[in-house]
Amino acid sequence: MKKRLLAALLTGVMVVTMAAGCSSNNKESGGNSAGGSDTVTLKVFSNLPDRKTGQGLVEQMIIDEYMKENENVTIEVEALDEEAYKTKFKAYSMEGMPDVVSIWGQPAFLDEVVDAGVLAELNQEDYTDYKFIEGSLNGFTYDDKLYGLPRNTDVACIYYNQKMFEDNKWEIPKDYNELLSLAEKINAKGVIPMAMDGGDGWPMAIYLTDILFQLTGTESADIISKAISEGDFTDENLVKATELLKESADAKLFQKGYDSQDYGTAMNLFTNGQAAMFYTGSWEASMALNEDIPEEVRENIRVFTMPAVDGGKAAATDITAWNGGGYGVSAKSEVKDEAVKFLNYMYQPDKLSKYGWENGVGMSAQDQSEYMTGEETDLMKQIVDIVNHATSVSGTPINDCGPSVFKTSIESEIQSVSNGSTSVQDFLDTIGSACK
């Protein structure tokens, strides 16, 4: 699986470089699709609340185009931030799901919702010509049946303010010890070294995955799988990775109060120039195009990936990357045919993939090579270069590799171990117990 994902990432991007509630509002009487005269209402439930920039903008562009081309179709959007989204998704699972929904192609999410009969099976043959990169549909496939389509190829990134680094003569760290030394230098200037969304849990779980991958390289996926299947997280590498996470917080790498602050707060600290770095993913590459961000910051956003860990098996070119979120269709949608038709429209290569590339929202799960113009932002070119030179990728982050009870446990306990209020051993014992 890791080799297939790496091949997919490399193949798709190297070509780029070479190129330079249920729908009770349905008013139709005969079940006609968009080509008919009867009116149809589709409900879309999205985890992209910002409809003016980034992926939310791209999603809304496609929705608007679909309604313009299909005048008998009305699409109603409910968009919440990720944590609120997942909470309401659970409620909808019991009450009745909207027609088209955001989903994730990881076991922690997909396995349970498929078992619960929430998602409709899709016809795999429909997507033969949709240019999905090899292996990208694997996470959305369960018992050889396809239940969703991936939107992104996600890469864990450390964004940084290039001008701030240059003005202070700070250098990009070559290893993890240099990163912690850099934190001391940045703090001495009265600047936050790295903005971190610790309140939600999942970014720090990805950060932990990043450290573990640098420690163990391609063995990390097997280490995680074994720990989850046995409910035993005593592997020395898991211990070391957790200790390094705590050491990072102790070194004041993250902002004061990181363990209770959310994603928007962390991003604002970086985009307002209060933090020198920001830990998140390639999906935020559109920051370089967001005119709401001050020009001095926006034009100087650059990126690097997790530095190598001393004694670790991975190189700096071994990166934490995976196929992330996407979309599915409700199994109980009263307008299922129309919902699938809209989903398929959305994933036409000249829609989601093309618009995403043009708006700098990161890398698609579809081949985007033909949309490379050479006019992309320096930030986007950097991310492409990182993937081009990747020697291996991690696959799914640790928090999404097990059952939902494990995901909940690690994302709610990781703040306590990072800030020292829980010991490393107690943390590992707790998340291990969640797997049993």
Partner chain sequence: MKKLYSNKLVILSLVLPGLLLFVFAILAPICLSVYYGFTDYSGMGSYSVTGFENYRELMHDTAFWTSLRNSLFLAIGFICIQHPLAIVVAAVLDKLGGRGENFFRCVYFIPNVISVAVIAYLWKFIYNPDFGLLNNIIKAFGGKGDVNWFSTDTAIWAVLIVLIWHGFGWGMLIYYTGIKNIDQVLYEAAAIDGADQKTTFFRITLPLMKPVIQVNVTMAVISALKQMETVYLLTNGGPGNSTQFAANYLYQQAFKAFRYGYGNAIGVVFIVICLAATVILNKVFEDRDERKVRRLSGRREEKAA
The other form holds:
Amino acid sequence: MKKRLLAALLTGVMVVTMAAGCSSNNKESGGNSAGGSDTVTLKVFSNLPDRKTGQGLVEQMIIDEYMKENENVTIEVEALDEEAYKTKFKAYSMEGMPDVVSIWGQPAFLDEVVDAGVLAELNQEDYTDYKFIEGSLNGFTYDDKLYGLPRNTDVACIYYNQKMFEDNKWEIPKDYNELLSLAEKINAKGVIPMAMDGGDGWPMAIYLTDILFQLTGTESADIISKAISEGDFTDENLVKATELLKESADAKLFQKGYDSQDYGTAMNLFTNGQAAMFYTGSWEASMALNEDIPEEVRENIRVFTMPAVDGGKAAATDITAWNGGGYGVSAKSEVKDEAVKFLNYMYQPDKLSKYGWENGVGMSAQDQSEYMTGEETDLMKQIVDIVNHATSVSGTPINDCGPSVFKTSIESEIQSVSNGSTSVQDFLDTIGSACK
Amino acid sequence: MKMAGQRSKKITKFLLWAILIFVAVIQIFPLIWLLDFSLANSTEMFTSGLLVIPEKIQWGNYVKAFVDGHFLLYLKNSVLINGLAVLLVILVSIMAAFACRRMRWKLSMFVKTLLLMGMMIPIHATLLPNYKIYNMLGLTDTIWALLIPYVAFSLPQGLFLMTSFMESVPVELEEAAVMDGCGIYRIIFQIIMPMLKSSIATVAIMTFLNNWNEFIMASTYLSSPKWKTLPFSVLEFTGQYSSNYAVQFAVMALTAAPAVIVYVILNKHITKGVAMGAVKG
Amino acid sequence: MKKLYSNKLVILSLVLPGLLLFVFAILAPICLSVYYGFTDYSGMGSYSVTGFENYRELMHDTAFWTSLRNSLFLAIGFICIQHPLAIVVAAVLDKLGGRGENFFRCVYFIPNVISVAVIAYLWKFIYNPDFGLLNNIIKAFGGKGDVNWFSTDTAIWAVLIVLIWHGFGWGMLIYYTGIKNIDQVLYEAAAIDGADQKTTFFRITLPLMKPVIQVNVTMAVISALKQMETVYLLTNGGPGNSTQFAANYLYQQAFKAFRYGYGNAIGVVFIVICLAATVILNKVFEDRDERKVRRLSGRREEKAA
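Could I have the structure of this protein in the form predicted together with its partner chain, to go alongside the form predicted on its own above?
Let's see the whole complex now, leading with the same chain.
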């Protein structure tokens, strides 16, 4: 009896799988015959998996519009979150890159990729009317050739919960020591001072860059590039910045277990009122419009930037900002013309830039002043203010300034140094030797 | 004396139950927790209680999980790919087992050892070179990219189990069949195969359990949703709904459900199959 | 009959699918790995053959050694924690009888059929220091409940617990079957001799389960070596490299650090270690059995003499 049941089951499975196999085959051939010869399928590979809010929504809106206007074009999107995206991107760059891809105009990401000829060169003259902010294309330019376009101007931000601050009479710290003593006060209330995505490594590397920039001002970029090219991180400012990071972790500025928690967890601590502050970039300004976030928090999100560090050279209005994320086109794409056409479509000033503005996703890399309506969220206005009043800008975060090996190394070692399992000296030695 | 004996017997019985229930709670409670919060509101997660009674049961979480998680498509893919892998493993392993076990040729031992070697090779070590190979042959993002390694790495176990089970099939049956003029293929598929029904079930279950979990290869070799398997519902959701925990819980519960339901219904057969396979192998 | 059974063409047709699969999916990739392991290939563009450079570097790569140490830790954890628990629970379950026996066996096995992706994410939430289940349980019992389960020192334990929880049903089931296969007559004889439960367990159950235990121990070591999926999603090797495993590490090196050649070198060493571990374990168990057989037969001969 039992045997018969199992046999029946097996045959069942067989029939089902075969039927399914056949039907899927039919679909395939059906699809091929239905499509005429001039249909084009564009593959877009994106680092924005959330297609319903923020930047992902903007991207999807433009894709939908493009497909409507060009009926022969089908756009297939594959979207993964940042870490998974970068891993898969590298796998793709070995062979067979999708047609339009998210890229970062930073050495750690782009150097090797451009060297290997994975990305198509773009025609710079196409973009003279696109109102790109001056210097924003630099990260994407190699030997005067343009390989991609920037999407955002990213600013390192400390978001905070204004209501929580007011209720407890906490004040926005004016210098780093105040930040640390604020952390103590917040902890005393049983609230997490600052939510930090330490599991991924890159937010902490930005944090380190932020501190370093406050310490050294405009020299920071030179210090970083010198350290990376020589593989020598013994510069006293680097030592001091790392020590400050460790001190902050020791002072319980970040949540417990920050070094193993991912981006979503850190963000949720903040958006659910468990943490008073959240360290990330301006791209999260759309939090103020995200319906998934409880109203009480959503409407009280405000922002400040890294406070001054004792003896630091940077002014209060110097900010850590860079043009990071953007898009490029695969060099080997079979539909390269269509891909470039779509890319240019996205970057028409009234697309990415305008929609991004309307959906509160922070600053684009293009001039957005004409879209200002005065009805933006307070958070957006604050960020615009910060950028408009910036006296100097840091440039690319440290982890993205060197080769991939360096990036991998610093992003994993920074966890160990902040939680105290390796010494500052060992940390700097290890990331130094990764550059050689 | 008699009383005391009965009492101590009762105590032992009680202890037995206590231990077993304790272990059962450990094994099951996390899943109950999962179910509970999948029906709650995202903000209700942040309680210090063990379970919550949701203010309003949020069935919407499951609707989102079902639709945005591509649940049906991925389930179909998972069942299809795993089903085909099982079929192929059974077919190929029976054929090879028969050839190595029953037929007479010089290299039979060598071939058998060679094929069994696969059991010792870690599947993930082939990830990098296979990526290169599949790209070269244009197999990435097709069903073959999963089917080939799944079958290849389940084959050794299948072969091992089939050869040891085949020993219990009496040779006399085959001899009679040969007398009747049967060819080898007919012997295998019409005489041996029906006799091995329960072993086939074992191999099927083991193969299925082995591959049902796999996602590293799938996430490396696949890019479009066309062949993505069930774990992707979960993997993709953490990005899509990063700010909504309850929906993430719902998608986890939903993805776990098919396997658990099938297991609970067929648990006797599956346990028997696993036990048979594991004790032999 | 004989002719039929040694028909070369038929034999070839029977083993060819298996052989092709082996060559295409296992042998060819390994050969390719060996080749790329000798290069400084980044994964794209040009590269040069660097001989044993990758292997030399690997010898001094602390992350790699950590990953091997972690595998050893897991194996020991399985053998010393999971398996004794599984044997005891299996023995207890065997005593229960009736419907309860089936029920518990079913319940224990349920985590095993759930996909690793779900398990890993679920446990990430369970371990969360701020609202996770574990800390809430501690709070419920009056503790402070603010343990950071994934700190550098404890993360590997956290991984071990998840794996033990996930695989418990499997181990239990196998021991349970092993116990059921023991001849009841032995227990009856022991009962007549007046042996209590403890003695029967240690004198009869355990010794007779030896082959099952051996199989399970081998499986434990191998699965500890091959660990990847759970760790990849749970900690991705962090904090630092404290929960790194060979498979995860080679993946990171190839697809994150653009060191495809180095990743392949790790893969080759990884394969060699797995082969060696299996062979050694088989030898150890085989030898002991054979020695015993020899000793027993030796004694018999002595007596006969």
